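The data below hold one chain only, encoded as structure tokens and taken in the form predicted on its own.
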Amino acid sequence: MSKLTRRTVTRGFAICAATGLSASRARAAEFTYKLANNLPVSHPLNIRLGEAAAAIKTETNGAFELQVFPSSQLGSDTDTLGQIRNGSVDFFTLSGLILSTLVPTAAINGVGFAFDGYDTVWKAMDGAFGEFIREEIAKSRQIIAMEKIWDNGFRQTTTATRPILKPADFEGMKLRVPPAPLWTSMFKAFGAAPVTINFNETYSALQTRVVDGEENPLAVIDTAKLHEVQKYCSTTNHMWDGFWLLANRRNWEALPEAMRAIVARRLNAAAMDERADVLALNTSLRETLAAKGMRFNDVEPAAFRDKLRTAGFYAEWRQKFGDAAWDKLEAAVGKLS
């Protein structure tokens, strides 16, 4: 068997899913695989890839280990991205809207007030248009998402200075966006300044005051306990935003069929299940963060709409995206542009 099949993980630490194994039979498996992603521990999608790491475990009689490294342990959004291209790391959940420097079709479900709703989001993601995307990952032939996108939620705005009521609101604010060009786009367009980084560094940034908001779902704003350095959530749910979970395509070819059938059957069984979870969070979440102190308010999604369209915001990225994928987000959402 190739060194390729029969890796094992040397540093860092990892979720070994609960199944309590020395490190010693740990190394007995076949086929030891790095799962990386950005989020907390506690956070549901990390939950269920636990659960997930010791089903496939135990299915395939130990021949399978998937090891989950949270917290960007294994290096940043960016770092990583680079690191499952060229095969160092297997599996890695990340944004379409950070795929898209690499893919740019990836971050056209983050188009800005979108979609209505998780109903239209479902249809949309886990029939055409969310095929349309995936065959789009496939292209660049060192990675494959897998079938079903895991659920980040709905995006909110906090901020530590003023609440957002209207899109006047943002003009001048430095808002902390993620390494993407669609988010700098659409914040440019409603007159903030938004800045550029990663995910990891986002509470030192607020904490010092190098920003002075975010925006985020409220599970991650929970889990990463931004409360602690943001005043006010203003519920805009301005973009959805999902992780399609990636595999380094060489490493996936290399397990049997047999095998990769097991993995990718657990593993979208997992994301429907965080799904549920994550929408569960939501509905809890709001009355939570404001027993930690942060001020919510609702927002009309209609103006900010409209000032993304009279700003051209829909034009540009129907121009960038293409009339194809343009449209197959409109069959699937509405119209936008």
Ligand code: X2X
Second form
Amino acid sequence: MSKLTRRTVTRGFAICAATGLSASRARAAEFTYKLANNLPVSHPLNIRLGEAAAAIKTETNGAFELQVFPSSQLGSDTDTLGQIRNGSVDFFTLSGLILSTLVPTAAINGVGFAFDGYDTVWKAMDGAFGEFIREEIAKSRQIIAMEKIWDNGFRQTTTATRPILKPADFEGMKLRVPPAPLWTSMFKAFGAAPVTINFNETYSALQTRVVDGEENPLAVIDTAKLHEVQKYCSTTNHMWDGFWLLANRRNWEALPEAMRAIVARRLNAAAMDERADVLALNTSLRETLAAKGMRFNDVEPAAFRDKLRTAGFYAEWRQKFGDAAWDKLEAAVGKLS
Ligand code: X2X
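Can I have the other form now, the form predicted together with this ligand, not the form predicted on its own?
Starting with the chain above, the whole complex follows.
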């Protein structure tokens, strides 16, 4: 929030008190902070953030108000990354891969087929590997990440034209990817023609056939209604993706320490609830989306991984991240290439 808002709110309170309104009725939050995200209001991330906001308000006796802005209401991910850096937005949930345009190492969990399942994901992201990434984020000086990363999920590939049964089916396909070098590189390695588009423009890009396909976890495909403009869903599980809950450092440190503790505890607890929701959805939604007309197929992941290997994807990214970071990734997930 801006200092201006805080002063205004405080003055407003003083005026009400002077005119004799009861303190409880007149009480406004001392701190009103904005949290931006790109997901629909029905996604578990927004549902759990809403619960956390209510709990924080109660626990701080109304002193802290968290305003959640879903659906990229404050701008695209690229815009909002600028806003969280300068403090005009206080909190932002962002994929580490997109964050990598500021903190290169933050993309590292997105390396193709790095994680074999959720046990490995949470052990790594809640352990030394996640801590290493959060330290890299903190080195930006402008932003910090809350301890618990939120689940986006394992990403699947949807298209309007043909199912992806084998790597060669990607050949020449125009696929929307989020704005991050790792995504573009990976889909070039598969032989596709990736196009960088922010999430808030993805539905219309699919609808107008600027691109033929995209890739996202089922909870996103369903809540953003991408099935309305896509026919096939191939469960490629090519990457695990999560959302770091970022805070502008200056605004975060402007909060009293006891308040920071409440906010962090509630947000981290909400992340744990959201992980359980997304896990359940990513299982149940296959049937739901199939009933809405999506055609599902499974793939043989080894063939896709081999394709990345022979295209030089792993060698390229080991070099980009550096041996030290790559060793930490392999310590968390096992040997990669
Ligand atoms: O942009 C996407 O595809 C999304 C919603 O998955 C992310 O935020 C990375």
